[in-house]
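As C-alpha cells, one chain now follows by itself in the form predicted alone.
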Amino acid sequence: MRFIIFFLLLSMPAWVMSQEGSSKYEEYILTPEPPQSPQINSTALYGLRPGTPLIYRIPCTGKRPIKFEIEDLPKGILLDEETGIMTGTIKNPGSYTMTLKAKNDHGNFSKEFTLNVGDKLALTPPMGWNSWYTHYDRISDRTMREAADQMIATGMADYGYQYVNIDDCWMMKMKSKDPDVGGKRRDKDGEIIPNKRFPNMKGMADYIHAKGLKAGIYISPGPATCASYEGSYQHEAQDAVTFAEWGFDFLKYDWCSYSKVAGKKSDPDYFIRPYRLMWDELKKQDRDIVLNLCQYGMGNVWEWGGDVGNCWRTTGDLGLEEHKNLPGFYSIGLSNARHAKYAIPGGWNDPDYILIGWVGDAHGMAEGTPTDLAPWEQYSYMSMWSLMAAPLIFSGDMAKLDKFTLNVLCNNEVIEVNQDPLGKQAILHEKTNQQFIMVKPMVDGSLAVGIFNLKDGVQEISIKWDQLQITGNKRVRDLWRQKDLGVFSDHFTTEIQPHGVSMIRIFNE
C-alpha cells in the first residue's frame, strides 16, 4: 500500500505537491540551502570582443550585503563593490585572468575568472530565460521589466542566469486589426516598428542592463515570424545595427517564413545563406549579441552552425513534441546527444527550453499551467541538459517560480557541469528500453555521468569503471545532494526512482 501511494505521489503534478501550506513537496527537494558564506559561482571563462561593453554580474549567493572586490583587474573594467556588476571595455585581445572576492559577515570567497578578448562569444552555454513557453502573444514591456526583477529577486541570477530574452510577438502583425499590434510595420526610413506594448525598447534593455543581467531579442529571416509579425527579410543590416543601437546581448533567428524566398533545396547554400548574412551583420556592431539559430535541425545545421552561430536548435520544439512513453523531453534530448562532437566552446548544440514549473500549452498559445512532468522526471530533465552542454533557458513563468523549481534550476554543481570551460558534451552509453547513461570529461579529469532509468518503477542500476574507461579507486559525488558517497574501486551501485536520474561526479581518489 505504502507503494502505490508512493507511486501517485510520483506521478502528480507538481501543483498538487507545492499548495500554500503543504509539506508533501518538501521530500523532493535534494538541492541543499545555500551557505550563508559567500559562494561565487560564475563560469570560469567568458568571451569577449575588443573594444565591445561587458556587463556581467558576479553569480554569488550568501545572505546580503555582499562586498565584492577583483584582483588583477584589467584596465578599462570597472566593478561596483556593492552590486558585484562589472562594466566596461577591454581595447586590446587576449587572455585577461583575475581573481573575484566575496565577502560579508559570514565568510569569504574567491574564484579564478578569466576574460577571453577574442572572435568568440558564448565560452560557456548561455543561461537565462525566454518569454515563448508563458507568454506568447501576450509578452509586454512590462513582463519583460518584471522578468528581470524575478531573476534577481528569486535567486536566479546568483547562479548565472543572465539573459532575460523576448521571444516573438514584440512587432507588429501582419493583417492585424488588434490596434496594440497591428499597423505600419517598419517607419519610412525602413527601421522596424515594435508594437505598443513596447514603447521602449531600449529604455527596456537598459533597465535590464542596470540590474546587471543582458537583454534578448528575436526575429525571423523571412518575411513573417512564425506568429506571423514583422520578419528581417530585406533588412537584414539594417536590424542588427537597429537591435546593437537598442542594447539587446542575444538574438534568436528563427526560420519560419524563410521558406517562401529560400530559394531552390537543391542549392547547397539553401539552409546556410540567412544565418550566415545574419550573423556577418552582427560582427559589425560595437556591441556583443549571441546568435542563436532556430532552425530545428534542419540541414545537418550542426555540422555548420558553429561557423555561423553561437548556439543551434537540433530538434523541433520541445512544446509540441508528444509524450509517448515518457515525457517528450526524453526524445528531444536523446535526439540531441547524437551530436555531441559538434559541441565546443562558443557553438552549442541546443534541444530547445528548460519548460518546468508553469508553461503555457504551446499548441494554442494558451495561459501557464503547472507543469504535469512528476518531480523526478524534473530531476531528469535538468540532468541531461547540463551533461549535453545546451543553453539552460528556463521558459517557465518567472513570476510564480517555486521553491521545488528553483531547487531544480538552481544547483550550483550541476550547473557547474554544464558551465565546465572544456567544453565538451556528454557522451549517451549503454541505451537501452530501461536506462540509459551520459558522460561528460569535465576541465579537472574528473568525470560527470547521468544513470536514468526509464522504467516505471524503482531500478538499481550498476556502471563499471571499465565501461567509463576507467580504472582504481574513485570518489563519487551526489550532484544533486551535494555529498560524497565514498571511494569505490571498480564499480557504482545506485537505486535510482521511476524517470529519475542519479547525477554523480567521479573524482580520482
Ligand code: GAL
The other form holds:
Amino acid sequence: MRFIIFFLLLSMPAWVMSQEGSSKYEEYILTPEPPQSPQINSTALYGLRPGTPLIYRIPCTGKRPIKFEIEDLPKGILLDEETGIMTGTIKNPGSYTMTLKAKNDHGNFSKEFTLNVGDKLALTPPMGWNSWYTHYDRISDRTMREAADQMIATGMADYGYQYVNIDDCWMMKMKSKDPDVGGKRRDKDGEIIPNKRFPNMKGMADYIHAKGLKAGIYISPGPATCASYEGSYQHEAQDAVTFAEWGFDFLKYDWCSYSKVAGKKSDPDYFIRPYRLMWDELKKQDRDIVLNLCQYGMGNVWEWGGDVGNCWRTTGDLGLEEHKNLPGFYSIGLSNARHAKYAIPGGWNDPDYILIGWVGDAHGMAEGTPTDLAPWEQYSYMSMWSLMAAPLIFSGDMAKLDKFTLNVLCNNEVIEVNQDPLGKQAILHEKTNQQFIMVKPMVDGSLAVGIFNLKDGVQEISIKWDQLQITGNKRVRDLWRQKDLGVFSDHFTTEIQPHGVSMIRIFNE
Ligand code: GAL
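If the structure you just shared is the form predicted alone, then what does the corresponding form predicted in complex with this ligand look like?
The complete assembly is shown below, putting the previous chain first.
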C-alpha cells in the first residue's frame, strides 16, 4: 500500500505537492528516533587557533536534562555541565584529546574529541544554516535570532549544526529610496553601516553565541554585493576588524561586482587576489573566522581555494539551476564531484546549500513554498552532500521545519560520513545516464557508499566488491535506516526508488 501511494505522489504534478507541503511525507521517514539516553554526535576533530576564543556546544541527543562532563579537559577551557557548552582559549599549539561524557536518567555516553590548536580551522565541513534562500532582502536581526532559537528547539544543534549565517542584504543599499536600507553606507571613518533592520550586530552575535552557536556574515570584495548592497572594496582591513569586533565566526566572500575592479584577466593573480587579501586580514584578528569563497568555480578555484580559504563554491547558484529531467542538485552535485581530490581537512568543495523544506524561488527572491523534491530525491541530495564532504548548510525556512525535513537533515550516521575526520571526498564511479555510485573512505577503514538511481522508475542495482577494490566478507549497513543488512561476500544488490539512493557503509568483518 505504501508503495502505491508513493508512486501516486511521484506521478503528481509538482504543484500538487507544493500545495500540500512536505509534512505529508511523514510516512517516508527513514531515520529512527534517537534513543532517550544520551548520544553525542560531535565531530571527532575540531580546529582552533592559539589564544582565540572557543565556543562549542557538544551536539547530543537524548532526553534533557543531560549532565555533561569532560575527562582531560585542557587548561583554559570551561564546560557548562548543564548545556554542554565549552568556552575558553588554549594558548599553546598542539593536539588536545579529551573524552566528552553525557549522562541522564536513561543512560550515559562518551566520545573522544580532539581540539587541534594550530593554524587550521574547519577540520570537518562546516554545518549550519544560511538566510539566503528563505529571506533574501527581507532578512532582519529578529529573524536571525529566531533562527538560532530554532536551531536549538528543533534539535538540529544536537546533530552538529552550529553556524547561523546571514547572507546578503544586511548593509545599506546603493541608490535605494527605501528608508530602511537607503542612505549613507559608511560613516566618516569608513566604518560600514548595517541597515535599519540590523540595529545591533554585536548584540545579535552575542545572542547567537550565548546558545553555544556561531554567527556568520556575508560581503563582497567588490564595491557592491550581488544584490547591490555595500561591498568591502578598499575597506577590507577595516571590515575584517569590524566583523571580528562584532563577533562573527564565518565570512562568505562573494565575488559579485569585483570584476569591475579586478584588473586584467591575464594577470595570474586575477582570481585569487581579493581572497588572499581578506584571508590575510582575517588571520590578524583574535577570533577564528572561517572563510567561504563564493565565486562560482571561476579560475579553477579548487586548485588554489585551500591556500586562501576554508571552502569554495564550485558552481553557480543551486537555487537557479534548472530542474530538467532531474532536479538541479544532481547536476550541481555531479559537477562538484569532479574536484574530489582537492578536498582536505580545512579546505572543502562547496556545492551550495541544502534546499529542502520551505524554500523561496531564487529567480524572484520569492517567499518560501514547500520543496517540490520527492522524498527519495531529498535523501539523494543529503546523501550526495554527505559523501562529498560538502559544507552542510541548510537554507530553507527554520520556522517551518517539519518532521520529514528534519529526518533528512538529522540522521547521525549520515552526518558522521560527512564529518569523518579523514576528510576525503567521495569518488564518483560508474556514472551512466541511469545510475552512479559514490565511494568515500572513512577513517576506520570502512567505506561509505551511495548508490544512486537516476531513472524515473524503480531500479535494482548491484555493486561488486571488485568495483570497490575490496575482497571478502563485509558487513553492510543501511545508513538511512540505521540497520545492518547482513554479511556479503562479493557483491551487494538493492532496489532503489526513482531518483533515489541506497546509502550504505561497508565494514570489514
Ligand atoms: C550570489 C551567491 C548566492 C547569494 C547571492 C546574494 O552570488 O552565489 O549564494 O549569496 O549572491 O546576493
